[in-house]
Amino acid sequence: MALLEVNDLSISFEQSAGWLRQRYIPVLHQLQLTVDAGEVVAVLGASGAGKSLLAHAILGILPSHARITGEMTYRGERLTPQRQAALRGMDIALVPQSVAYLDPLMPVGEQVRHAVKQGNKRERQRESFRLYRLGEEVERRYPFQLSGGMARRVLVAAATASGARLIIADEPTPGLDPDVMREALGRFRELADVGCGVLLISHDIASALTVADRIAVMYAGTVVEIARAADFAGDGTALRHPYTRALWQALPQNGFVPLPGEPPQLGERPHACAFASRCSAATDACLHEQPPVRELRRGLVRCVHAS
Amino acid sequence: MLLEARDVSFRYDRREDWLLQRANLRIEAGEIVGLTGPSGIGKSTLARLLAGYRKPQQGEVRLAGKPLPSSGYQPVQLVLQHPEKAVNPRWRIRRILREGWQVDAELRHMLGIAEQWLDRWPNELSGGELQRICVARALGPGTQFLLADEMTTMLDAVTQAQIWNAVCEIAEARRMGMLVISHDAHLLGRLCNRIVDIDTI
């Protein structure tokens, strides 16, 4: 059984359209995703593809005008708003984007103890500090007394000490130099290796591939492909969706090929393949319905032409 | 045409050690120079000095042998990592594009800026879309050097390749010089004629 299972998740935002009328702007369409214990699943895509919305939907922290359909389960049980509230910070933890989320006025040891929800708080905190090679003297320090790398370790230590089994990390590494980046990503691998499931949200394929087992690629509000990390190799022939291949071939270390065009704006064209306007293989079928998601070579793809 | 930092030293606080000490860097017209090195040792500060945002406490920045102009259109333009922090959130895109010069349709087309973005607010564009706006704004006819400080770090690979493809084409056509600051060695290898480590200048 998967730790987290997301099935057919769609989200739209209610917008007022004049006197007493509403319309719904679709932002996520029929999204599928699973995360198993012991696994790092990276969610990749351009800004605006809906990556953070997915994270917020799992945590149950979408704004109140969001309308959600589909099903999410955590360890086999349905994630209702009540259950999300109970699990948040307990079983499901968020590692935020920036170390600015630490409280500047509280010693970091105390902040991590606050996150501990089960067992002896001080023991759990010390254990997680040891795991991340943070000395005991660090407990009493304030965030401004830590280097950037240490502060990041404190954030991950808090997620570990909380006892959470599903960790959602939202863009934890952009702009870091390679050494700090490797260290930060290595922490997520370690969490998975001790049995957590990790959902790593990122726009940086190359770095995500260094730790992820599987990669979910988002485009215009849906997952267009779920691939294994090993599929990203050579000229990308093992990849299933043309957008995934375009991402891979756009890396400077590959072809640096600029695929022309833009993703559709959120809310546009939910009834066609969102990638069709940029796809060299697009046919009539692609313009008239959203391709169904199907299994292909131990992965998933949402493209009628993929083989 | 030559943009150069001559023996520049800079620190943000007199009680601290020098962040840059007697640093030297030369960029020729038409040349693309990469600048790399660990976080926090002065890459962005050097770019700010070269663009005239800050004055070095010692040494000087020279463009074609003269100090940077103190008024008018700046021939050395800087593009930053976070476009949403570099635009006025209360201006529509159309007005942002007029801030330094009147961005023409040809450049908009080269950078993939769609007509319908012009009436939107900055928070209605994605990061990649907004960064194109910032690049267009910096590429007036008077721009002789473009300094790109982690310009595409926040963007996905496809958008990154699109923007650099257009910028390099424009730079080549105008014989514009560029400084590219990045942690991505592959990106610098793709773009640059030479790569400089900040530790060695």
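If you superpose the two forms and keep the largest set of C-alpha atoms that fall within 1.5 Å, you have the rigid core. Residue numbers count along the first chain shown, from 1. Since the structure is predicted, the reported quantities are computational estimates derived from the model, not experimental observations. Compared with the form predicted on its own:
- Regarding the hinge between rigid parts between these two forms, the matching entry from H29, G163, R187, A285 is G163.
- Treated as two rigid bodies, the chain shows a rotation of the smaller part against the larger of 22° between these two forms, based on C-alpha superposition.
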Contents of the next structure:
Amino acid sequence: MALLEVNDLSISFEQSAGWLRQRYIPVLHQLQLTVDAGEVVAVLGASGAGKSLLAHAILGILPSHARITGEMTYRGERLTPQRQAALRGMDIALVPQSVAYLDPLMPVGEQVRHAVKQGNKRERQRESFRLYRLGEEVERRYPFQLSGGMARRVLVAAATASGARLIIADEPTPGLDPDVMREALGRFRELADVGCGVLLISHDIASALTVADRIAVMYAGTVVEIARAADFAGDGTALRHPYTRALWQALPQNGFVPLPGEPPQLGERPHACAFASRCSAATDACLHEQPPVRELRRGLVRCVHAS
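Now the other one: the form predicted on its own, given that the block above is the form predicted in complex with its partner chain.
A single chain, with no partners or molecules, comes next.
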């Protein structure tokens, strides 16, 4: 049984369309994803693909004008708003993308201690600070007294000290120097190795591949492929979706091949393949129908041509 399971998740936001009229702008559609205990699943994609919205949906912290369909379960039980509130910060912890999540009026050590649910709070906080090269003097400082990199390390420390079984890390490494970044990612790997599940949201394929077991690739609000980390090798022939191969081949070490065109604008929910306008293999079928998700070579793909 998966620790976290997301089935056909769709999200749209209510927007005024004129006098007494409302419309819904779709942002995520028919998204599928699982995270097992003991694994790191990295969610990759360009800015605007919907990666952070996925994290906020799992935690139940979307704004009130969001409309959600589909189903999410944690340990086999449905994630209702009431259950999300009970699990948030306890069994499910977030490493947020922005350091603005830190309380500006509270010393950061105290904030991390608030996240600790079991054991000696101060000892757990200091142990976590040592892991991320934060001295004891840092615990008495306020967020405005920290550099951007130090503030990010505090956020990671809070999540890993919490004792949560599912860690959602939303772009946790920007601003960290390479050594600290490797330590932070390595810590997520260690948490998975002792039975936690980690959902690592990132745009950095290379760093994600150092710790991830599986990679979920998002495009225009949905997951187009879920592949094993080992499939990201060579020229990408083991990958299933043309967008995933394009991302891989765009890396400097893989040829630096640019991908022409642009993704659909936010709110353009395609009735066909969202990638069709940029895909050299697109046919009429791609332009008129939404490709279903199917299993292929021990992975998942949303493409009628994948083989």
